[in-house]
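Here we start with a single chain on its own, the form predicted on its own, put down as structure tokens.
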Amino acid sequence: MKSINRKPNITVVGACNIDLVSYVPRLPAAGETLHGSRFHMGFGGKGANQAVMAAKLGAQVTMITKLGSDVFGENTLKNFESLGISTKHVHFTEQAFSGVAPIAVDSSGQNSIIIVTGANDLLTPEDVAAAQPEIAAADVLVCQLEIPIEPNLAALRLARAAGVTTIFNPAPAKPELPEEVYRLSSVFCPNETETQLLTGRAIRSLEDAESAARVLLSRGPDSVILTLGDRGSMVVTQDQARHIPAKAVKALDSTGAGDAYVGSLAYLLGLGLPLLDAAQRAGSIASLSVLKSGTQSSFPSREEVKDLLD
């Protein structure tokens, strides 16, 4: 294992959104209209979640992204650079607003998400391109679905050329992905939602995780985590599937927690801790996330969960 106080490299390719949380006592209806008790804006996006995690925690982290002309856009910058990653390949554009992510939070602390992708959509591989250095420089590359897949396959095969760990979340879920994206993930991490989609299997018990986790593995993939809320997760792997129980915590907001995971497990992983190791710690992090309200307003700092990264 590296040393632990080293700083891992971690590049993210993905997507920044303004988040606008409504706390509600349920989720409303089709065409109901509700009376919430509070709201919150904060910064989110899968991407820029799980670059400001794996900051937090310790990495030295750099952002390729493409953001409005517009405040909201101007303020993830401030956001970025106040935690100290790079903004070298942060785009801006004026043929869109910044994304923006409406959600609704209920008092049980589930959650439902609305995302209107703005200039995340407009983030080309030719910005990836200019990134290279930056890309194989990288421990680990993080990509997910909130920006279009050619400049997540851009990244990709510039990572795995450069011998660079990669983590693909296929976060929001899509039905099918090109061939290409699996050979490609060294951890390919998905949820149960996303899971269902890509296979086609309900994942009604572990057994049913293991499964499915297989046949995503049968894909080309180096590994699989199933992230199985709070369930844990199903890590599985050629020679080996476990199942790793998630600790029981009364959640007050879960939004976000699937990025505090995947932004933990790159730091982890960039660290050099074996992946089982690395899946388990990120859970125990993720898991202090739904502690707090916002995304990532709740994710814990490097002091906090300090006992987990000695």
Contents of the next structure:
Amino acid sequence: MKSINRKPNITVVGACNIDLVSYVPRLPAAGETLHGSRFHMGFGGKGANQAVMAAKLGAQVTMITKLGSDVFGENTLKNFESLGISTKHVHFTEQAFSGVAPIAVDSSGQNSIIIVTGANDLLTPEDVAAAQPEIAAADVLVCQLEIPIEPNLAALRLARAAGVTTIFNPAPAKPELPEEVYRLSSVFCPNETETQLLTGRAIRSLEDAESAARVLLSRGPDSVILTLGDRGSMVVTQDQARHIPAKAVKALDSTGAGDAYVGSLAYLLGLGLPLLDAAQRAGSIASLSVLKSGTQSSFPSREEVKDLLD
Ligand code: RIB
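Structure of the form predicted in complex with ligand RIB (previous: the form predicted on its own):
Below, the chain from earlier opens the complete complex, with every other chain and molecule after it.
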């Protein structure tokens, strides 16, 4: 088999956080103090995670983000540089601290996350406009909701005007989105919680997943991929609805699995793979990320997933 060697060009607009992860027997109740067994500090933030996943698979990635002028910001910049991610559009501000995310992970690998977005909130449409050449030259643009909606809209408009494929990951969950976001998305990619908030429908079964995905599709994206955790994903376009089951794995830490999925999907679509094929392979790559601790530190390397890239 011949492995895929072309480097897709991916631009990510989004947030960077430092993840402060505590491993606990169970998630604490309100007012409760619990003993944790382990602590891990690492690089996170949904945009950064997606950029790093795509870069680890072999993409040429440009990151558009804002960091605080502090030690977390400096280290995040160095992390991107060490992975070959272009930092030309990584901005710094004195007005806020870099984003942080205290996270608790229980013994079944499930998590609770608090985000203090800080400098991420100060990314502006003007910062994004300065990256117009990189957005227009991308194979795929990736956006999420951990930054304000205005820079996301600016990026999506520039991408679509240039005919660039766009992936919009509406995470973390918000109840409402401007209609334009749906219309500017080639792939709208929420998880179950985000879908429930956006559609008002609970996702209990695969039938629920398909019908909620159809509601989202009717708002204007070319396709919807609803990620379903250990149940896989539901891919819906005007022509078809397909459930892609997930591999059964024993999760150690599921933090960032959704980002591993989106980053892999961007890479695979950037290579020109058809949507269903890309979604299937992205699911397999993301399932490997739950086997290790941490967020970016759990993402598999290109070497580890070479069978999925052949
Ligand atoms: O999706 C996981 C990410 O959510 C973590 O890295 C954390 O920083 C929060 O953004």
